[in-house]
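Consider the single chain below, provided in structure tokens and representing the form predicted alone.
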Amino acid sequence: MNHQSRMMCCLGSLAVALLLKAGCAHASLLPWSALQGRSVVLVTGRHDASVPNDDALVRAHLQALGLRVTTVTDAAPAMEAAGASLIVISSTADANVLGDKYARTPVPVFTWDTHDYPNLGLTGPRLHHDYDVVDPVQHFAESFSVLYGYGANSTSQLSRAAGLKPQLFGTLYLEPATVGWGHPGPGGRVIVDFNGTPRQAGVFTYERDATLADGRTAPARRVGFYLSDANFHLLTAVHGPAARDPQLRDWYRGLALFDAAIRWALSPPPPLPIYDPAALQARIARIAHGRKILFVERINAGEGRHADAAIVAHLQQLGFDVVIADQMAPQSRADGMNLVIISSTCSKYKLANKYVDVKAPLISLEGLLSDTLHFAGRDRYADYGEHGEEKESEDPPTRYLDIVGAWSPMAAGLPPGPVQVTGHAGVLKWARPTADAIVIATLPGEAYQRAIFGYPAGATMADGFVAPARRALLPLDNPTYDDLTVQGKALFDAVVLWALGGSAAAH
């Protein structure tokens, strides 16, 4: 998205921005009452009477929700969707006819046309690897396994609106059925996965301005859903006395998930943050007074000692009361603190398992602590690692990160794409968080090596650990802070503000 488009989006979201200034945590989902009469364009294929499909049922359901639905064929020009509030693409539409006509539309898109995912940039182009359609003829056994999905994300607005929990639930009623899955790009969020792997996402989303699989950015919200031609009527739902049983209610979530995804797509996205390092520091300074930060470091460390001192001085200049603790100090030093920051000078073997369950928000500057802090799995070089570490990394030093979550305030208003975060090429760390994480930046050329990300409070982290407060990774090697560019320091400040739940930390 170019600068002019970003500015137009910001102006278009002025009302939501004003809510932020008033202290609103984020742009909320609109109630159904506010969505009545919204215009939806349903894109379908040419219907063959001998081949069943549920397009008419979908249309009737959307109308029952209070939406105005217009049906167009896959051959219709994209301009026929102009002015719509939402474009819904059925799998009966032919992906070869559709092409990429809806890829750049600034209208939200909700689709279960799996073969069209690559055209929209939602996944890569490789069938069976980036996306797939599982059907009872070709994949009989697997067509039963996808009758069960896993709630991979419990903290997103969509998941909460659907009542989705991090556990198995029934996607469709019990008969073999065709479903689709996709492996979203670096800016996508997996809501539901199949077979316990986020690579097989049954439901996934992109926020406006999130980086798609093809490197472009989403011009509006995007949703991929697991349906196929004729199984909308098989979406699970619970009614009557069964709805009072919490176990049954949490199992039959298919239709509620569909409705929540429609509602999420129709709701306004959060306002795009503006890159203004001075204003960012001013916002932090307004909330810093009286707040305590515990800075955990290796006291008297060699490399990195000066950088630790510079970080502490910066936080103090912003107005925080900073308490320094050695890595060997007990976790009780965090009692009464508003934020804990762990320096990259800390040794995993000296820090041990401290601060994992601390009730205060926590930022780790050391990516190699990702396993002990439950930020990622336990396999070094697969679940976490580094670029540029001599004798320990095959990847060269770098000074860049790729911004993939530009929509989040943690991105400090930086545009999508590469950003120089340090003056010189050096060591930068990465990890592979769970689907509950909000991903901001990745390492160059490695879309799934996440360098900056945050877990909201209540998020399911690695090993099933539930975050007691916000958690974030901001991977700076021992001396890196001294070499941060203006953009790098803005990212540091933005993550601190988000961790503290400041008024500009929308997500």
The other form holds:
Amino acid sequence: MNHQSRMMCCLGSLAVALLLKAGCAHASLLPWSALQGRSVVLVTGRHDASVPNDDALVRAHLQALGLRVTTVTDAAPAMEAAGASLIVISSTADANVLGDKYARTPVPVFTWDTHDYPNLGLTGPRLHHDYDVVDPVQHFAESFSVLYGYGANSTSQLSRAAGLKPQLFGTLYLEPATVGWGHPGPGGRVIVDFNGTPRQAGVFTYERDATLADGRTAPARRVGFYLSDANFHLLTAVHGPAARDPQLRDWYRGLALFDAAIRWALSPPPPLPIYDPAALQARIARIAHGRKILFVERINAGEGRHADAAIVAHLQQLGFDVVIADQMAPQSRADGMNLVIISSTCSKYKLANKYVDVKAPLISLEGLLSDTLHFAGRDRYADYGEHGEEKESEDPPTRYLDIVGAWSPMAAGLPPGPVQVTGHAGVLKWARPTADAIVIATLPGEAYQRAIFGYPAGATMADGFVAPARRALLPLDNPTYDDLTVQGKALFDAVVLWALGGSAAAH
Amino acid sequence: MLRSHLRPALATLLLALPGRGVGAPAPAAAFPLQVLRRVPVTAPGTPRALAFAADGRRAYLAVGRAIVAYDAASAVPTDRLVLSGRAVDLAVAAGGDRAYAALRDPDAIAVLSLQPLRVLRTWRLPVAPSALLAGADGRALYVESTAAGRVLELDAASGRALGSLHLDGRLQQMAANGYGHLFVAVADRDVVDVLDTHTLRLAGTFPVPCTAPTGLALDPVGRRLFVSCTKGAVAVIDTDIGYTFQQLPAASGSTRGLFVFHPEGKAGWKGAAFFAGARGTLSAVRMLAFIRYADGGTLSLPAGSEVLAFDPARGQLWVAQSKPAGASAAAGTLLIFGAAPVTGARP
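Could the form predicted together with the partner chain be shown next, to go alongside the form predicted alone?
What follows is the whole complex; the chain from before opens it.
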């Protein structure tokens, strides 16, 4: 190889690396140094001297972080927050006074005003069901249990910035606590939960354009946090000798979590993907050369045989080197591969537990493998299931999915809401992934039956399994690929591109 | 960098707030003790330290170049020992049979027998001592030198230097928890340095969310460290994690502190931290529970009243005052505080 060839080769590799990064990376969190002087509007209630609150402490804390803070009351018109970089809503603000005036603001909102969650569309409207406030008077025992939060998500930018791990941690210092939780909508990401259930999210977020609980989309980033009126000063932190012990340091994460959430809310969201199937294919084609995909199928399958062939042909046309493996082939066939795709023609019973721990990224086209692959729990039809399968599903066949994570590159730039993915109504599978998954689409009208989702590398999947590389579910029943609409094929391509984004190093 | 000044920045605010935390703020309580007796200190010089013997029968006051022994029950002086230097602090060994006096001019530790009161030996020090603390296990003696910015660890039996550690800043009161940590308030850094007593190395630092910490009072059972700051605040720190979970108002000025359980007896407060201030204040923090404390009130005293010790046998707090400016007779006064006598009680 001469010098020029080597140079071209290096530039080519660099371009591929940059492309992968651009294709999968989210805008990173801005450092605090870049956030200095940003304006924050702190919305509070009218203070009663006899009732403690920490609003002044919060204000001082935000100022100490370098932010410019303007305090307004809950009665102030929403216009007063125009131009701000962040709106922070304290639980001292009266949700009835606030109404929905901040619901559509294109300014990020960080709130611990739990009763205001429904107004913002962050949760449904039912107290005790969609959201709740635990306090020592009404719920004495529970007010102790909420001193322990669980790092439900450890791979989001916010989680990483806070150093959150998939384990318990101390939310607030030892007093029985008043905290709020919410059950976020389909596009929400649970960061911290209480009592072992993501339904009781102590910290949760919505990316811009993620689908809210009320079906609308978030106009800007949203954060719900577990605080209440007077316990900001009890957010945990550790100093002295204990701070040198990683186990103890990871326990006292409350204040770090608060700060990371503020930082995440203030940082720019990722650019919204643009729906352009041709451009998407061109991007894939630019990285496909030299990349190997193992396509695992039931060779000579009946139904689905043609669809499998069409998928392989499509991948080859994009430039991938596709290797076909029968469902009974050993997992070692995946060695050296950049991506493994498991076809829905495979028998769950015959495939057994293969490819669970494969080091390469993996896409499952079969939703019923969700338990074996640790995509979801093991309760069939509760943790995962299907629509449209005769005798196995009460739900009718469908040809639509609801896009709830339009912000993600996996959504192919499709807008939030229903999208027709197949020409005819058919079988579509779903699962309930853990909070560490990025959810792209749900079954129509079933906010928690997630059809398309992905786990980043290192994510904690079901059963505590840690994803060795990216994992994604893209449910295509045996013949479905042949019936995909243009939008459906774009979703397929986008998921393939996303899955490969994590394999640059392997390449 | 932002975080380093974050908590201190909140301190003033915390104190300015009408109340914090769950529930309504606890109102400031009346100071639990009252002056029962005033005892003139006849020895010349400034009182610098007070300590009770382990059996509670005698109290020892370091004043000027002497140690004066008192009968704890009557507060009558029983003995007096002249020292080779100016006493700056006094510590009674855990076993109770001996005490140590930190001396200046020359810089030394005088090892004292308590009964009879006499100097057993003297150990020269390489630094000017400013404070002294006997380890709970009786094996170590910690000598602090504000001038040298150093803490020395001495073998309490032989005086042999076991360790020495330089600390930055203006070192103030020390406290030890008896299970591995020595705490040193550092006034000009707004921190409490935590030393590992096994290695005499800096194990970490607690940020203190108030300005210029001087006085320390340690509850080794609840693992709470009460830190009194010059600008008028007491921070309550969970020593396991260095976390200030409560702050209370307090009198301003340099102070020294101590913690006792049941200062008024079993029927009274669960516990209290007392801080005696050089500007003439005596403040109390009342223990309501291990996670909840309240302002226990403040008494105004003549200036120069930062020497204190608690007599657990009689539930009395002794505070030694310096001689008032211009006074010529006594060197100072011992104020003996106790629970108010029950009135109207029938014999």
